[in-house]
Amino acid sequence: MDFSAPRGMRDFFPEDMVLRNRIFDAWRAAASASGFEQYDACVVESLDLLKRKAGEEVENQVYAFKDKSGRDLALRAEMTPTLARMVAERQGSLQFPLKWFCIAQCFRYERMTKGRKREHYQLNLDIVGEDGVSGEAEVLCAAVSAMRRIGVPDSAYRVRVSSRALLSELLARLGIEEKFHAGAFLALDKKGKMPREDIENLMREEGLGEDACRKAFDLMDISSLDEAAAIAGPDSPAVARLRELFAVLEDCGIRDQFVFDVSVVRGLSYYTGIVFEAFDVKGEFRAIFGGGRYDNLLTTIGGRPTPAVGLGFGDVVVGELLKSLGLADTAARPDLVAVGYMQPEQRAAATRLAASLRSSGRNVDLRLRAQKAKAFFSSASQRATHAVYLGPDDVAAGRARMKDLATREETEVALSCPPT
């Protein structure tokens, strides 16, 4: 038998788990720091909500299956099409913008490649009946604390920003059809990941003709906004906007994270404006978190229309970022006191100090039998940070001494006196 996890799933062992709650921990404070609310879902969504978001073809990009009863299910790949049914359900009652975040369980069946498996948990930080940047501006500060609490240095990644909305300006300024946009946006949002003879015939098949076709794909040459902004002309509405969002994040402290990137389209089709990916500088790795604007999406299952902004934040990809810069294993060891015993006859004086321990706040692994100094000491020292043996004398004495593993000092600690 094998006993290896399904293709493109993970097992999380004790050992996995440290950086996994590294992830997560920092996730949830850098959300909590900025004002977000928790929430969650069920796993399990209907197949229907996820092809009206995605389309019919989303069916082979997913688990889908059929329940007993012959509905047709499918493991979330996302959490926005949940979140966008979530708040259509309540909206009459919900109070307005929400501020929401979640750690998620995402399943995607498709081709695993680096930095990319079709089981992960992400981060997703939306903010919903706020139009103005300051939405775009929140997810991404928040995004850039988790960055930092995670242990990732500023200079490891950048944020590549881009608009949808100013992107269509563009296509439109070189008489492109408004009907063709869509087509182009997903082909141009393949450049870098296929060749430009496919991009363009992708383009094609959209119906683009072949000079569309080329001056849709010289616009990914743009290098800045300014250029940008001298093709869109003076009164664009999506430069303003970006220049908007770039002056929020400078009041937040952040704005050297991020790069114009005219080449940033998201591949999802519900986004209508801002959008955004993070990028470790030296190319190696997938996107590190990516999103932006999706006005439209609330209307498209049913709801009243509704802006919203949001992000998604994987763990695999920042966890890979981290073992390659050296820092996966950085993070500071909890405090965890080690408590053993020499004899079966101590075991009662190291309970008894165990609890004693456990309920002033420390974390203590209370040894479950009697063990030899030098074994007890050589297993402490692989988790714990403190450690306590007991032996006869010090019951005798009712005193004994924790040793800090890392520097060696002693503190002396009281035994408890045995029930009466």
Second form
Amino acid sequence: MDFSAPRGMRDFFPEDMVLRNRIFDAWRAAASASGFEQYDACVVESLDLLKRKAGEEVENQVYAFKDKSGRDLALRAEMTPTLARMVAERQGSLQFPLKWFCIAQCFRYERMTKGRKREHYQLNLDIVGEDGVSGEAEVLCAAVSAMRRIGVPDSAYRVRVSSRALLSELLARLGIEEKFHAGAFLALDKKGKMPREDIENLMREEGLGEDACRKAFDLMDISSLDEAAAIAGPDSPAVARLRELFAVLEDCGIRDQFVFDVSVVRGLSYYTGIVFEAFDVKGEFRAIFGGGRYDNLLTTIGGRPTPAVGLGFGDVVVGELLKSLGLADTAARPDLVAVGYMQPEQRAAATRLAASLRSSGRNVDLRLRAQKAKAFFSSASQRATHAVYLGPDDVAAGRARMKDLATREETEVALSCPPT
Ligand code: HAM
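With the form predicted alone in hand, show me what the form predicted together with histidyl-adenosine monophosphate (HAM) looks like.
Next comes the full complex, this chain leading.
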């Protein structure tokens, strides 16, 4: 019998929680600082909600099962369908635009590679009910703020931005009909993950001709927004929108983090406009976060037409990036006073001291039994910031010394005597 965690699933031992909490705290602080409200939802969804368009990567990655009543259910692979379901449910009473965030555990039966597990946590930042680029800018601004709060230097990553609307305009310029665009997007998203030949084959399967496949693939060589603009034409709405987004990002003071990259298409079929993905500059890892505009998702699940934009930011890649930058262990040790005692006779005084320190707001690790001084200080130094060790003399004197384990400085603490 193998009782280890299933492949791709993660256990978090206390030492792992330090980094996880650092990431979650940064996510919450960044989202709240930008006025996003937190929501949450069930991890299990109906399979119908999660059913995917053919060709999407997550299509084959869903953990699906039947419950005891034979209902088809699944563990969520991402949060966006759930968000759309929740918004559609209260569409009549919600105040739009709404800015919501959540930290959601998601499950995908993925091929395990660097930065990809079968279960991960994802910060989701979404704005529903706004069609202007201020929506994109606001989620991106919060994501950059989260990166900074986590401790990733700006120089370590860039966010690559493009637009499916732009790619649609470019495909139309090649004479490729709109009905082929969705299939072309999902195929072109595989660039870098699959050989060109296979990608062109995928497009051929979608019904594109030989010449169209080649030309569509060549679009991925466009190296600047100006070059794309020259093909799309002077009145391109998609180019104007991208330029406007870059201008707003300039006003946010984060423009340097962003580059135009026509090859960012995204693998989920619901995106309709601007799309983006953040990558480490060394190109070691898969995307750190990704998202875009999805203006039609609500209607596809029965809601009223509502524009939306958002992103998902996973905990795995950013954690590995921090480790590779040597920045994973920089968190300051949180305040913790270890309180120990030499003999059972000092337990009452130690317990009273711990209670009084706790009620004054300190975190206290009260030892559960008497310990020798050496054993107490050696274990206290592993986790605590301060230590107090009581012997009979301390109790008799009604005071003890609290040691700062970093500076070795000592301060006196008063002991209250147990009632006799
Ligand atoms: P996604 O690009 O599939 O987008 O995932 C977003 C992020 O989640 C990725 O950039 C990565 O950080 C993390 N992630 C995804 N799969 C895994 C995995 N197997 N292991 C570790 N981390 C992973 C979405 O999920 C969209 N729903 C995001 C969104 C929100 N779009 C609009 N709103």
